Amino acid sequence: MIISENAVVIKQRANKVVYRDGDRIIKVFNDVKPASDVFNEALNTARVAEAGIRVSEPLEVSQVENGDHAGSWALANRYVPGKSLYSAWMDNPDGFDGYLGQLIGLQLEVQGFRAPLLNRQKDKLNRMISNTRGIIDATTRYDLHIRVEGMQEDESVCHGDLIPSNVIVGDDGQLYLCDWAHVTAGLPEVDAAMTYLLFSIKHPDNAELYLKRYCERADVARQAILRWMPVIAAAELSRGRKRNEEFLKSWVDVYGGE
């Protein structure tokens, strides 16, 4: 993959740099990112697109051939003209209630699709809980695995990272979801629990409102989502995000008090 000299950085994280390069959005990953993870994200995106969900279509997965990122794996998707829901919210903080409604409406729309070829949510959660050795004790891990094994079977599309910055408000008036690295086929309540956790970390003042509105729109009990919080928090701990470790452990400890 060639990144042009006119490419503009639009996002930078510890593990990736995202460029706008003409009609492409290019995510360039650091040198420890396995190629299989990059190909898997492209495959996930293709599968949800085939299910009928609006996405920024994948164009190419390859190693960068030029510049500072030469040799790094990159994923190119088609650029969708518009702005992120997060940017719209920051530009108009008083309009948050409407933006939250859009986010939840999109989440429920996506959860209404079925994509049985995606990775199973249950399998992914079990793997992530197993990877918390040294962080969560064996007894708690065992209890969490039992809870996951008792999960109701479902093939709903669960984005797994649905937050305002991953939603694009297109110039065509449509909403598009990006970053499909964590999508699974599974239970919508677990997906909602992940969004609630991410709101609690990134936008804590709005987390409870998200949970309230989601429960109202989905006609689901608050308890049906909160019961998955220890599992979701354990899964996040497996990513090694030290900054939020104590907060996530506090959610896992809730389970021990039941």
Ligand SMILES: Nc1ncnc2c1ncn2[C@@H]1O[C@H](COP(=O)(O)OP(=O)(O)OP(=O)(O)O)[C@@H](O)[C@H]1O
Given for the second form:
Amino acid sequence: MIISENAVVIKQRANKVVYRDGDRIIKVFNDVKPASDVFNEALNTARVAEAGIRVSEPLEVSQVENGDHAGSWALANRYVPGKSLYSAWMDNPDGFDGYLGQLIGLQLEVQGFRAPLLNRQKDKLNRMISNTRGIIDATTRYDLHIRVEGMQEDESVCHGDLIPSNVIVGDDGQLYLCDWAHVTAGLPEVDAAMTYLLFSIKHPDNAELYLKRYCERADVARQAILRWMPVIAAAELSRGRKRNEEFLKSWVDVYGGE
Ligand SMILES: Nc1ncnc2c1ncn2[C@@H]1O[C@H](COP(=O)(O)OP(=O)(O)OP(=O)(O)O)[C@@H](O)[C@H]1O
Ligand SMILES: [Mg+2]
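Switch from the form predicted on its own to the form predicted together with the ligand and print that structure.
Below is the entire complex, every chain and molecule, led by the chain shown above.
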């Protein structure tokens, strides 16, 4: 694809740059990113859209043809006019309660869809736990695998990265979810555990309130979510990022104390 000279950088990370280019959002990945991951994100987005979920539709996956990124893999999605729930919250911190309600409402709505063709949450978690060799000892990994194997069967759509920055409040008044790289078909409580973990890392002062409100709205026990924290923390550790390693390990250790 061609990225125009007028494209504006929205986000810059070590492994990618996100641009707005007219009516497209273009994510350009670095050379280390396997092409299969980029196609997988586009396929996931197309699958959830076909399941009936409101998303910004994927437009193109291809290598950039011009400029500094020539040769890098990129994913283009339709730009949704609006602002992220995170920006809305930062602009109006007192409104957090309302934004949290919107986030949880959207999460429950999405979890209400079934998309059996998505990657299976159980398989993904088992793969990620296996990848923590050298970070988590074999005995703990074994226990984590047993816990995942015992998970009840479910095919709910679990976004897997549902945080305020991934929710767009459209100018049309609708909420849109972006960033479908981690979506799976699985158990909603695991998805809630993931959001709770992400809040604990990114917005620690608000994590408890998220958990409380999710449990109330979903009519689910706290324990039904917290029991997945060691598994979710192990999955995060498998990404090999050094940041938050001790925090994540402390969640995995909770398992031994149960
Ligand atoms: N289709 C879209 N329309 C409008 N804005 C978008 C769209 N897709 C993404 N954005 C904006 O760009 C930002 C980055 O996009 P995205 O979340 O997909 O990338 P990311 O690098 O994975 O970010 P993070 O890791 O923080 O979740 C989002 O937080 C959102 O504000
Ligand atoms: Mg994102």
